[in-house]
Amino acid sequence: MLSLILISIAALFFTGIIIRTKSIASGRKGPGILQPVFDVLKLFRKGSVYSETSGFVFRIAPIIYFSSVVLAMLTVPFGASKGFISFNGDFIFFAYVLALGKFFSIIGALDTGSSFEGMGASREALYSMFAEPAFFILMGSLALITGHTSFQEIFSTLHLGSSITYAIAILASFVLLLIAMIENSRMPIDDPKTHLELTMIHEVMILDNSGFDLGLILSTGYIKFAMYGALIFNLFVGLIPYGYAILIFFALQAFLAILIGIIESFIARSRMNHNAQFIVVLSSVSLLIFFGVLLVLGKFI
């Protein structure tokens, strides 16, 4: 339960820090760090409006999308503390419960009958499909080097004692960070600020959502960022006292948010036909991690 509480607190600030960093980088004052939270609370107080062409799938999709991320968050450990849900192979459950939520968000967009939202749903499905192998190769490699298949046992058994293991952890952090940016439709894959239908991906999928439903979708994105940050934290923290671990956790979450803000401030959005190539590169990096694990275990011939 500790990880659930800490991720929830970090989610309140993560997106606000990104926006604040981008504002400073562009020479603007910008909104406060808690402005995204205030926006969501305002949406929660409003009712949702549904198109006559949409069906029940569109109505339930935001709730399932939000619930899937909360359920996945329950599997994330915090150092020696297990996640609320922990069992052998729980990282597979983590990936596919997120995929379930993504599936409902995609068919919810299709249920509106809008060709624009269908276009965004198609792109979202394609990019998620390309990112999935990178995650499984990464977690399979960590399971191989530790001999365990649950999040908590993998992270608590992972010892960083050589230059190769540190390289593996850094590359794993890179993969998880880019997966988080892809899952949350950030630069260079997608620009969350654009409202040009021909270039939008995630934003075009939620054009018909409003009020409480839109608040659920936005808050889900905030939680996903902090959740992947917690996975990166677990790669390095090991078994240290909780007092220090909590401080390091929030410091790392703030660092990742600032890093994402800097990346988005100084990198251009990729052309659509380059996005697939960019995402597939993550699988190549995961394969490097796999070969590094084989080298550490002395099985690389």
Second form
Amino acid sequence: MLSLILISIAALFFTGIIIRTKSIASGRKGPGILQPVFDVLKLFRKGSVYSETSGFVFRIAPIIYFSSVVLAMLTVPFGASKGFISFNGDFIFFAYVLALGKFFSIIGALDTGSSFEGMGASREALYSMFAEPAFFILMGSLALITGHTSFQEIFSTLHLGSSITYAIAILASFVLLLIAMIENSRMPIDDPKTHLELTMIHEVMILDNSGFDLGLILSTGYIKFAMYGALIFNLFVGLIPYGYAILIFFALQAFLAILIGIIESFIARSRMNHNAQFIVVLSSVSLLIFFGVLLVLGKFI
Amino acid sequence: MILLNLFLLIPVFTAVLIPFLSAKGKAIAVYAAVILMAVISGYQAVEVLMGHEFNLMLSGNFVSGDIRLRIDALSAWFILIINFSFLTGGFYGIFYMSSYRLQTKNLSLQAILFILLNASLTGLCVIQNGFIFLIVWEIMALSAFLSILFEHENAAVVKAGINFLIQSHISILFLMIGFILVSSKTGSYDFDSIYLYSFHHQGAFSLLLFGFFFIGFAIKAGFVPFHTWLPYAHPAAPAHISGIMSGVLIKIGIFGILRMLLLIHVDYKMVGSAILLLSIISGLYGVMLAILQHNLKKLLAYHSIENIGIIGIGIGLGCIGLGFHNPVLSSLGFAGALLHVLNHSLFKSLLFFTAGNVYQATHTLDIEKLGGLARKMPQTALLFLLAALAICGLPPFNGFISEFLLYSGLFGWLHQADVAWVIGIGLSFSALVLIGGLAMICFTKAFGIVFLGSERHEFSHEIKEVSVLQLVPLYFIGAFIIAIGLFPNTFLNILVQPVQLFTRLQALPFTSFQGQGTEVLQSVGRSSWLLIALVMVVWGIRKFIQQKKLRAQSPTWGCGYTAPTPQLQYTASSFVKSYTKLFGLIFMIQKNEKELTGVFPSEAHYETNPYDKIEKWLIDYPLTYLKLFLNGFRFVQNGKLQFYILYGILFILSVLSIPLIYEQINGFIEFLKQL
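Compare with the form predicted alone: the form predicted in complex with the partner chain:
Zooming out: every chain and molecule, the one shown earlier first.
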């Protein structure tokens, strides 16, 4: 339960901090940190325009996309405190329920019959397929090193002892951070600020969404960031008492947001045809973690 | 005994009756027969699952020996799946075939074959005698072959049918070698003699025997590289037959493999890892080729190969679990495999039936020509979407449950395995994840291009939804798909007995799924409920907020371009273009293009045809060389009558001379033996 509240709070600030960091880095003052939340609230109050081509799929897609991410968020624990949903193998559920949301966002985009949205949908389908093994290999290695298969048990027994475990944890945060970037269609996979529809992935898929639906899609993005932030936090929390842990949680989320802002300010988006290779590299980093864990456990001679 | 006679009488009686009935009468007779057979076999199967095993001994002739019939929990599970598929498929088929009402003779044949197929598939689950098994197997193969040939005026259909026939017989050849191998040593075709013989001859011989049976059954199941008949046969057959072929016919191969695992003693670790590896390849290869297909039913056929791979992964894990005396891994592996057999028969038949609806409405299966069908056929679209989500293994549907069982088995085993196996586990779950991701590309493409957007092709006829009655069985299947997703434990508990058959092989302690880590399925079910509730709540909120707001309709945003045509939409090929480029090495795509050139370009075209590389290397090349070799003997067939008479005389002479030179031959064989 605790994680649900904390992630929701972090979600309010996360995107705002990214935007603020980017504005400062480019020498502007930038909007307030809560501006994204106001945007969403404004969208919720607006009417909507639907494409004539679209049908029921387009109307239900944002709702299922949002619900799937919320449900995934419910499985994320906060240190030793369980998530709302917690069972052995809940990380499998986490990944698959996110995939359900993605499925709907893809077919929602295809429902408009727009060539641009089809393009975005095609890219999204391909990249999410590549990103998934990385997550599973990572979670598999963590399951191997701790001997448990639920988020909460894995994270509460993950003790950072030797230097190699630190290396594993840092690599793991790297993987999770990049998965978060891919999932949210951020640099270096996708540029949320781009002007040309031909070079977009996520933004081009939601061209026809408006009003409440667009608000849902935007808030889903905010939640996703905070959710992956919470997963990274869980890698390091161990059994720190709650008071400190909550402080560290928010500090870490803010740090990640600033980090993403800085990355986005100073890195250019890769060429589309390099994205796939980039994501596969992520899987190899996960494999490194996997072999690192095998080393730690002494399974290699 | 009475029930058995009744069961055998039904197909015979219906087959005799059908030619004399009107088209409507045929439909009623066939369906009545299917129901009656389902009631009888289903009743026995349920009895067995409740704990009363069914055994019967019939006296056979001097060749076959006594014929033993037996329904154990494994047969019962498969019989129930077969019955379900035939009940829904038959009902759907009645309406699907009604547009062919005028082809009376063709319909009679089709109706008789349908009954024969049903009876023979049920029979295969029951018969415990190799000789009779082969005969029934042949009946099954032939009736499936003739069912495929329904549209026999189409040359491609005949070719696909012949391909099926030949490959079926290669499969029978392997099975025959297996059964004869045992009977030549023991003098009996009974399955028990296989069990006893392999019990006394463990090691290389058992492995060889299992290998023969495995290849025989794997051809029917469609494991890569024995899969090449599947993508031809499924699109050629009428929709309800494709649904049944994919739903249960290929599963009889899985049944055979499982049955042989129960009978033959092999090194489970070795066999398990071999099956696992083959299944991973099948799963990945199947889905990777499925993505390329432009023909909706061919796409679904390649997906059957993928799902056979997933089932195989379950069987492989189960075997490895037996080898390691690990009750959790072995029970979850076999349970996952068996549940996926049911799941796949549900969503794949639903997909084929909805594809049939599409074909009926548009008369084409070419994905590139379709589009925007969701508005014209909303119910078909919804059902297709449901099945597509389920086949991708997404919660809250049934596919997720069986894949979750496999994952649970894998992760549960992770802590006990040593390094080589840990890498194997990593490979397996990465493969499962990749299969899931690729399936998602495939079905977003299939659903998105066929049902969404706007029409890509002008049809001269009106496209409309099929009749409500035709949709009834589809909704029924859909309800099952959701039910398994929401109440997984109910279905898992039925699997306790079939799984026990396997765990008993190594006397593993396993009595129920309690304590095997499957209580979590309850949580999975609950989470699925939560997902549905959440979607409904958000839907309600939106409805409430949007009540008084402006809801306008306008054309799709064309990014400034104001005269979009349906031709501008993303096509299926463009949707998978970057994927095709990335994995280009694995595929063989025949391109036929004429590029745009010059300032005022004239016409241009671009056409691609995906082809199967394995088929090319395994079937096409050997066939070409075989043909080249055999062409050398063409002089024998020279068309001159006197030569043919000469061959006849030579043949008769050689037959007559056998007794004369028998002594010499015998002496030669004796001589060889002495060597």
